[in-house]
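Take a look at this one chain, the form predicted on its own, written out in structure tokens.
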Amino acid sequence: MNEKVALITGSSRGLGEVLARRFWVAGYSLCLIARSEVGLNKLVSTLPENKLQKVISFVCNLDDQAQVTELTVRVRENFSALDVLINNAAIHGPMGHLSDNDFSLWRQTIQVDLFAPVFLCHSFVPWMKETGGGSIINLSGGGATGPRPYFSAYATAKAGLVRFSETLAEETKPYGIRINCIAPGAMKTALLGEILEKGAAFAGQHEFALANKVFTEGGALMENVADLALFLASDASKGITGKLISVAWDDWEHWHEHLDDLSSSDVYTLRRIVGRDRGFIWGDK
């Protein structure tokens, strides 16, 4: 049985399930991860067979915490080690002015989007420094660099799984865990598509505008951002942590080549922009 695992959330569909099907093709052991019974039957049952891997799948809903629970039991039950964990399940949540919004929604999406992340993490980071080191992926999602208005839940989420795994790599690095987020771009996903259901007096015309250029033109490649996750989970990238990676716009790909530069400098991070930082010598003492 093949030793390398990785453990993929929301993998019934969109992203996820590109994501399952690359990196089973590339020789690892599976745990899927998704609400979905039917979607994770079905891509199960459609990936090509190989004796040397074995792939599980759990139906969770990532907002409830006893289910989260049991999964992380039944993933220790089944392997002996993770290598890879992605996070890449998320919601919405509610679109509009926060004070329109549902509370109890926003407070799902912070569960889904952030906590559920964190937990799992939580759960897997103790495994990974018994079993020698690993790699967390967390995909951040539209939000996590700037105001995203109409997307309150969802942009505080994503912002604060990004500073949360900037944190966490720093607490891991002497135990080889490497965590890392990616930035994928618009994606033509039902995610997306969610936006379009909304409309713009919901989701914000420059939200709507750009949903509905995605739909139309064609967004972000997920095959794209399947390369960065494998080279993320690659031993390739060792020492590459605690970083926040555009699929479209970072030279992801050269990045080995750089590793003092880059574990040096607080570059692809979230930081504070001070008035030096643009020129304003007004601002600064």
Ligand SMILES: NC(=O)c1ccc[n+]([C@@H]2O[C@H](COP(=O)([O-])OP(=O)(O)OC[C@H]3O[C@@H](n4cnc5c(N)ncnc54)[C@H](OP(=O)(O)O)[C@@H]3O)[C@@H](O)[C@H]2O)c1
Contents of the next structure:
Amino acid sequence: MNEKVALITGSSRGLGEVLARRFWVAGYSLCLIARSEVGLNKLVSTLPENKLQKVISFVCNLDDQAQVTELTVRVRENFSALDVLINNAAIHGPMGHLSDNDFSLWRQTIQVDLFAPVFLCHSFVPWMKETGGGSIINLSGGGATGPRPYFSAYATAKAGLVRFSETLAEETKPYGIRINCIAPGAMKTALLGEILEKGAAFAGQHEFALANKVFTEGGALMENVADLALFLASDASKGITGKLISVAWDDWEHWHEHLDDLSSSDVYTLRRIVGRDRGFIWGDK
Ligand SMILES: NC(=O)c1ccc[n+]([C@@H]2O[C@H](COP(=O)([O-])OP(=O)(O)OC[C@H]3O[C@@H](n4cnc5c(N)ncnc54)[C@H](OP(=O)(O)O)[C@@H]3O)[C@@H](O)[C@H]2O)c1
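Having seen the form predicted on its own, the form predicted together with the named molecule:
And the full complex, kicking off with our chain again.
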């Protein structure tokens, strides 16, 4: 049997749960990770029966490095290869002015949203190399491509994760490992609901109004995010690596027709904008 395995962090609810269900239906065996055993068990027990695939869930707090290290060992003991790694789990961390943030929560956000995904790549890339390649998908988020006031920890982690992905993509190209980031858009999940709970005084009026709009009118569809993730996991996306892809705005379905442009340019990456990019000639020496 040619088993394909996908590891998805943060699969006890929200986008991670939708990704898990879609990858299962697409024929992947699953390695599911979250803190909530109840959430993971509920997901596993409601997956359509399929004796050809296997699903194993691991309770792990990504904020605890010892648990993350232990996790990487247990994953390797239970699967013979890893085809897809999706770093989906994330927390907003502290909202509000930096000076008012509890710094231990700031640090925790960097651990969960940046160091844990980096560590999983550090552990699993050699395994992917040994087994002939793979696809890593990292979830970006608000603040990765522009300032996100009152969410400094989250924005810093997500910008770091995108730059890390671009960098590792260059290092792993020769080994058939692709690394891309997905910008999913604002989705109606617990993460966004937290902004409504905290209120405009912490999250800022702009973020509060956006979250409110998503909860009343509906937001980005998680099924569409799963479509892009499945594309990036599959051979159809061969040649696409180091990119930050927006589910809503980018015509990724047709990108395989433009592989030369994609690989020979810096489109869909994080770059510095200079004066001439905005029509200001005074900025050039
Ligand atoms: N929702 C949005 O509008 C939005 C927008 C842009 C980007 N994103 C990104 O999309 C991804 C999914 O977000 P979501 O909206 O689905 O969030 P969510 O509903 O809050 O789900 C987050 C998942 O991460 C897990 N998680 C949180 N802390 C963890 C920890 N310390 N250790 C292990 N697992 C942990 C949670 O499970 P447990 O609580 O069981 O641990 C849960 O399964 C995130 O990377 C987020 O940054 C979301």
